[in-house]
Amino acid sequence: MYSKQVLTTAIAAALTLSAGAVAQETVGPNGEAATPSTEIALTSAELEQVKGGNHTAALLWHTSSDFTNAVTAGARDEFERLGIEVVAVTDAGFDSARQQTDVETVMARNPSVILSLPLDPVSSAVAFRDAREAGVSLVFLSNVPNGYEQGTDYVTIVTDDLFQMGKQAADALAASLGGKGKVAWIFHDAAYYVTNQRDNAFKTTIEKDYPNIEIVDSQGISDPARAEEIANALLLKTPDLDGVYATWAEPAEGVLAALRASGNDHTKVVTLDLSEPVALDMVKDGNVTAIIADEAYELGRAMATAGAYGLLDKAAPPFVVAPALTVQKANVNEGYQRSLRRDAPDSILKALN
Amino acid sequence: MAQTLAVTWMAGLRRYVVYVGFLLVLLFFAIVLHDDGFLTTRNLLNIVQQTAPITVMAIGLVFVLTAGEIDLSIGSIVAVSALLAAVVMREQPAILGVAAGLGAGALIGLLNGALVAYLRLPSFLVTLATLGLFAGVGRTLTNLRSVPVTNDLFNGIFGSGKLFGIPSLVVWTTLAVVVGHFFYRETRFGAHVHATGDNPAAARSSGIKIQRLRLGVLVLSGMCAALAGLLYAGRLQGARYTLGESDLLTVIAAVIVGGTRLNGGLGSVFGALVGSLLMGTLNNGLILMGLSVSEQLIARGLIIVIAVAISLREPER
């Protein structure tokens, strides 16, 4: 009960969007210290042992995106190396009820490993109960169900270095502004642990490390399609706005549309997660100054390997993070390679040459 | 002669398309997934339990569509009712939580109905507006936070419990279908709903108070959505503002595939049940087949298009 309360409080703190409640580094939902994902690896003896086990895995994602595709690719490649067959991949569309349905459905195939992002600590405690009771090796992405114990109920939590992502966004924007100016903060107005931590890390870093940069406007967004309207309103209120932080790439595209429509080439934009239109603007010396990416492929690899830890009863560190990555014009192709394990899209490579 | 036969045959197919389609889909998955756990009692029971909220909402919508109206606000009603019930049950007994949830659904339905019946606004626009309005209310109600439900009695009755060994969600589904079918087919209210949707002018001149009836079906639909919200809250042992958000299209698809006409006058409660089970079975089977998410969406979309095409195609005159 105590741990449940602590967890609820920790999550609630992350969700209140109050900068004061945010830690200075990425910590687990129960305050666990982070272990780099590169430390998650199997010995060759362990590899052989897993290979002979006829194991299966299911990937139960919260949504479908470039990000989940890259995590899936990393996990699939690693599972293939480990001789584990992937029997199901699902998308809950950010719907907790659907996630429970997905868990119940894939349990019919008796998977030995489940990789998933629990959408909501409260309802996922029930959603994953069957899997937990069946002794499935559970590896969670970014979030953990209420009351689940690491080591007994699940193997580990793997996530982006969320704080570093927000911090690096702040550092990149500050560098492009020469350390002073007026910026707007467009945050994700929803109870979603991942975006909330990243958004708050940006805000905290600006407030703490850059005294000459002022956040003149804060605007929440839940529907990315509305980003253009929001950006127009921000520009109307502060015509000499120097920088905008957009919580992820899709709203950043709306912000860019607004800036372009008003012929604004002054305001710098920083956002998180790779996206072709945003990266294209960046390499064409447009408004975008940097994109902070995560190593999604590496996340998937680490999750799959951690799944094997569970099968082997090998003790895993409680909280594993994959590094954050600042992608700018100079390293855009390397950024795509490290994040998604593929070359930057043709349009971007062409624009570079 | 041959043409008449063909028309009769088509009409028959249209009427039973959902049952035939459901059996075909079941058969297909049973063959393809025979050793992948699809046909286990547990998996089949899962499908019925998972679709319980969709079925309950679909039954409400059968009445609304038959009366020639539509209710787009059901997704938001689900979230508001579930959250309200969960909040009330923090301090109060389950019965008050249930009353709060159902009451919220009835009130929102009443608001929809009053705007449609007495301000003569189209239900499509009214419920589109209240869909957004109450999505916002749901978000503010608990400031986006999930609310756990720790009341075991409630979680048992509306979620994971059993009655005489039958899972409670199966009981709710059965109850909703039996009661819904009875009211739809065997009562004066049901007959008036049909008459109003079929020909409002004729219904009015035969003495049916069609405005009051429109209000009635929207209140009914609101309460069905509220009950669906309670079922979600019981199954998840908690409520969240995103509950029901993505259900509207599934419910409409289930109802239409189940043989209810979009423009009123004709429908089927059993059809809606089978339509809802068809949707649930498709989701379940396509996942178990190991398809990628995009492939699942494409396959589901194609099957729905085919089913709707057969069930909706009007005979050429």
The other form holds:
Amino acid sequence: MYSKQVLTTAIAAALTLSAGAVAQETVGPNGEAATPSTEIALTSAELEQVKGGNHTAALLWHTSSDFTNAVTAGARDEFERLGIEVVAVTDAGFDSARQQTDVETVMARNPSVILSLPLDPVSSAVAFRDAREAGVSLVFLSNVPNGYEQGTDYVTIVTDDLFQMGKQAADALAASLGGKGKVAWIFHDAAYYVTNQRDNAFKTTIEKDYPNIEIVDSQGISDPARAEEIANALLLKTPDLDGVYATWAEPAEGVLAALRASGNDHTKVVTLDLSEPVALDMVKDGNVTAIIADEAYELGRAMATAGAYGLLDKAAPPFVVAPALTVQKANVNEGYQRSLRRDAPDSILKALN
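Let's see the other form, the form predicted on its own, since the form predicted together with its partner chain is already up.
Partners and other molecules omitted; one chain follows.
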């Protein structure tokens, strides 16, 4: 998705694992209630008012990826509809200092709106200070700088429907197992509210809705490179393991490597975020039963519209979420289109045919 999986504890918004496990719906980094992205819209009169404002926008991303490309596409299309010119798109390469430089450079162009994922809540409070003080309409993806007040310093936070992503992962794995079996839960071992809520939603759903499925082992992971090692240990302990939840696609690739090395074609795998190697295994009827993805294009659309809220001084909800979708072999290309607004990779299309 937007490579949020590689964010470290240092850039995480603090929300504990236990709090995430209790929640039955997605909440923001400060406990904000979620508003569906479909509710972020302008009236015809508001649209015309924005169009007449000669506004500009800058997209200051944390990295470059399929995910950010899709978010950018959604934002660009909406900005075009709003008559807002995109004057800059940057990639900080997961470098907080570089992100601050990007903000300083872009501010010389006096953008009316900035969309961004703040890499580090502490340093980003300084990085976006000039933009905040200049009255730029700031819309953030997933994170928020420390000390920033919604409605005063920024318009809103936009992210995925995190609980639904974890819940759909649990439902898909349970369906593949016929509602019974032994599974392992590989969760993100860091205090980052995005992954924490997704992971705990899976666990909560299994425990609440599927009494005949037992989570027989749990293992935290902070370094995706250790996924194969962790999966090998899980399989050694429980050779007849029926399913594995992997916190995102990169660790899932390590789990698949362990399963292939042991000749295991029984254990089903479910994970989050689109990945070519994982999706290819799925369409080849391998171990992967489903991938849960976000609608990245819709994230961009909602962020751009929220930026217009700021220009209009229109009150915005504090926390906005875009839908999650379950991608399986039967709908893999549709899943890529809905999430990323592009076809699935050629390797996947060829395997389907």
